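Single chain ahead, written as structure tokens, the form predicted alone.
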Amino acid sequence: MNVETTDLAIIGAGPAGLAAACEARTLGLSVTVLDEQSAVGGQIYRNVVSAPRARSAILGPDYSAGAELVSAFASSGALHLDSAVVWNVATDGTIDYIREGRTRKLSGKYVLLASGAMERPFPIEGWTLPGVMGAGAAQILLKSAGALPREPVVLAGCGPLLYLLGWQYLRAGARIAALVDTTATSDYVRASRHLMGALRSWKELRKGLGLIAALRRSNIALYSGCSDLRAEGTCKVEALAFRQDGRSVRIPTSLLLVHQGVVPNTQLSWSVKAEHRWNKAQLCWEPVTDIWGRLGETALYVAGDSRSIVGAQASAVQGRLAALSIGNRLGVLPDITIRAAPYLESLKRYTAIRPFLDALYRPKDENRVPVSDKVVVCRCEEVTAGQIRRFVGLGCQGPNQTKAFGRCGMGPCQGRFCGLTVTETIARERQLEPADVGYYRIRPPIKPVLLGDFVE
């Protein structure tokens, strides 16, 4: 097999792995971008060059902004290599993966792995029923086709997307039957404390506030300090049930869209054996990175949501940083400090709001851990919370033993929908930290892969 060289790979082609790419050609290094879809953008700026205006319009100017650094990677002279499936990831730069129907390989000097962030799991009841799916999934639909709901929908959780996808939709002309938010009086308590670091990212609070403040005027029915969330149905969604100020609310709806925030995706960085850390304030996995985004002594590097979740400029930044880095070990660049001053600066700047944001919007336990036994927590192996805390009963330690006692995270997906879930019900259970559990341990091939596609 030929083995296919460059001085940077870079897996994902959102914020982070784009800025990366266009940072790395102006040092004048040979940069790869490969990417599981078939344009570039990533999530956050999803089909942002092809969209029609109308569209671009309903989903406003920081998704439209996206254009800008889209453009500037056509012009950078970077390979992309788009729909290709990344399934294994090595230590020295080594990566194989998946394009038009057969297995490659490519090695790369440095590595960058760039793979964005998932939405969290919201294990509730019904969550697994037709017509519940995540915001975020929603959002993609709106981004890449357009698609709206044609039935009144119900937003519920807790995040800046909740009230973004809200507010697209009030744009595009959907109907909102209701918007149930969890946040309540004591999240806004905590989060007062993180306010005047906030403020130095007064721009984002300025639009988060004009979102909430647009869905009031729209006369949506906002409910707030939501507890004990349950979507009934038989065959498929029917309604939200809920409790408000000791009250139990019903709300009927054909489409039920949750979302309590997104976490990074680290299976690629798991699956190479890199060091991680339970971050207390956003309740995840992150990987141990030096400050540029080197994962220990390793040819590979994190940026953007996959490394912590920031959000797009901040991603963006982090991106550009590890291109330093990797310019400067490559003899490129010889002093670093300058150059990299600015995006460093610019960094605080942008991550100043998280604190606020993680306080503000942490996502309540009973909507991490499943407090009835029935609610499934691994869907591809219709594992249920009461299975896994009765695995702990018979002497389960930690997420990787739940695959030997009931098959917990071998599907498909690899445990990317159920491991944070696994890890705090475990814990929970023993009356551990989360740390002190551990996660699945990830194996090739990250993604599914056909024994056809190794076929020459």
Given for the second form:
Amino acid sequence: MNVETTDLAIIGAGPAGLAAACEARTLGLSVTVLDEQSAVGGQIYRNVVSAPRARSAILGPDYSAGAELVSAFASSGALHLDSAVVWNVATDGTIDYIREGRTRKLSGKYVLLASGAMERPFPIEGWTLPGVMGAGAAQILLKSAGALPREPVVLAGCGPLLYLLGWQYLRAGARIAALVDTTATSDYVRASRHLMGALRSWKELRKGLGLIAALRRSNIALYSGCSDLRAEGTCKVEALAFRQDGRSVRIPTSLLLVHQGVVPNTQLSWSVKAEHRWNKAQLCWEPVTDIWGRLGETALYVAGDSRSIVGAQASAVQGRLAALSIGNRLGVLPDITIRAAPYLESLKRYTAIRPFLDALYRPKDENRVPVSDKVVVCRCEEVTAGQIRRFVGLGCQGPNQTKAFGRCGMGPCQGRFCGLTVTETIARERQLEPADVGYYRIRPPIKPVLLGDFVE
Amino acid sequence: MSDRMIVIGGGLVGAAVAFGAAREGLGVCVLDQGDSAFRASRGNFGLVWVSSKGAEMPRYAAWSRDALKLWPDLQRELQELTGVDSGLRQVGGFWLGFSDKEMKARYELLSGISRAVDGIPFRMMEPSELRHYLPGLGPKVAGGSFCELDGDANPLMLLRALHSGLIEKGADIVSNVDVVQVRYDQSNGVFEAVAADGQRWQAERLVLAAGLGNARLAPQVGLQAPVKPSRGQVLITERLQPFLHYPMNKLRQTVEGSVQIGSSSEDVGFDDGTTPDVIEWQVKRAVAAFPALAKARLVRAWGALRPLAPDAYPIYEESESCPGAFVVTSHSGVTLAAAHCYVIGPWAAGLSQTPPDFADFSAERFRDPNKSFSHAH
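Right, the form predicted alone is done; let's see the coordinates for the form predicted together with its partner chain.
Zooming out: every chain and molecule, the one shown earlier first.
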């Protein structure tokens, strides 16, 4: 097979990948960016160039800011391979991907993994009913197709994206039946300890407060400190039931959008058997890297939300820092410190708000580890929390054995949607830390590929 | 001392032998590793198969044949005891050839085994006849062979059934144990297993069923298990409508609907990863066999390490210097499950005589310095 080569191969055309590409091009490196979508921008800047002006106005200034990065990338001289599905990455920098119905190879002297974040699962009763979806997924529909819910929608959970989507829906004229917030007073108390640090990111803080204030000014029913969330319905969702201040509330709806933050998409870094640690503040796995993002002694770097949730601006800076380090290793940037200094400084500024956000929007235990045995954890193979707990009773030690005990995690999603829940459920049951329980052994293909793609 | 037998290894081999002893009333303790162990059982292709086995060791061909006959009893017993279905289907199985040369070699191999061992019938088939059983076969298939004894099972469910059965029979299964040392006290005839973390277990009998771990443990009790890893890569598709009603040696559709493609044999040490070139080669062959598979999605690939003796045949042996210690090593944990349970279990428990002609399975065969081994299996 013909193997293309490049100095830097980047997987993912979101803020981290695009900024890394721009930075690497200024150093004269050859750059190839592989991305699954037909247009660059990642999830955050999805469709930013071709979105109609009215839609951009609804989505707000943070979204439009992506256009600048996208246009810098377009003139950077980096090669962009769109609609490319990466299914295998090796520590030496070799990538296998599918494009135009055929598997191909690309060999990077270095590879930057910038595959971004994914929505944290929200495993409560009824979450698999038709009509329940992630707020992030709903936002993708808004960005890519301008799609808005026709019926009044219920937003539930916590985290910046939930409020942002509520704000965007308001501006677009969509009807919001209720915003059900799981954030409790105790969360504000805990988060307040990190407020001083967060003030360094005062612009971000002000934006967030602005969103929430706008939602409060509207006529939306806002419920805060909610617990015992349950999606009700037989064939599809009919209502969201929950408790607030000791009373039961039930809000009928045909569309329930849930969200409790995003987590790093670590499938690629797991697949190369990189070391990962459990981030106790963000309650998720993150790959262990050096300050530039390099994975051990490999040809691989990680930047952006797939390394640790930092947001779009910090992701871009991490991408630039990784590019500088790679340039340094390839000998085109002998002294990295001068060029890196301002980036390291802005990285500090952009991430200063994180401890505050992590504390404030820490997803509730009951919404991460299902209380009810009935809750489906593995959607592909329909394995429930009760079954997983029974497997533990039979001697199942960790996620890899849940496959053997009951096909948990063996469906097409490769455990992306259930992995965190399975790890935390087993950890709780065995009274261990998630770090002691571990994660699925992720193997290629990272994404499902057609067998026919291997045949000429 | 409550346990009379320690079994090191909770994979398909260890669990089957342990269950065979426990069902006879013996107190059994199974010591199993943690979540990230190599676990060949998890990567097993799932065939219950005799065709082409034992060309150079007729005793092994007969042993596999007899194991197949015992399998329905094991399936029934585990189902009744635990409610877990091991998924046994003994409907006959096919091998596919892609050239006349492959067909000729296959015929010679199978007829040689058939001459040496009774009761292993086979039939060579032209593509036209194959298509009667395997609709959708591609034009590149030159022919095939069929054996009515062959079939398949679900290795994961078998493992789960054996573990549940062990618990039902009162056996102890201790997980997360990495046994680093085994020793024998000649004065009282007691074996002791010592784990890396210092835990210890004692019993009158000891079965080493630790797969690749046997190589290190066996010499400590006067046994030999010169096993080395042989990697098999297996691919699995999304669930498809049932279209393959018979298993093939490199391709089968599971009850759930997914199609398994495999399994390679590679000498790559302890690397249980997957490689794009092997994945590609296996996919090409599967699509050549059944062109409609081109439209199926590949959702998973995995590599697993078979514990393989130099001649790829099992090792079953009791220690002469440490009586009561047994080594059990085989990479055919599914095919041989019922024989491991109903024959090896009682033997290792001291409840039955050594089965006939078992000297053939002794590791003695590797001590001849002038002998070289082929790796066919």
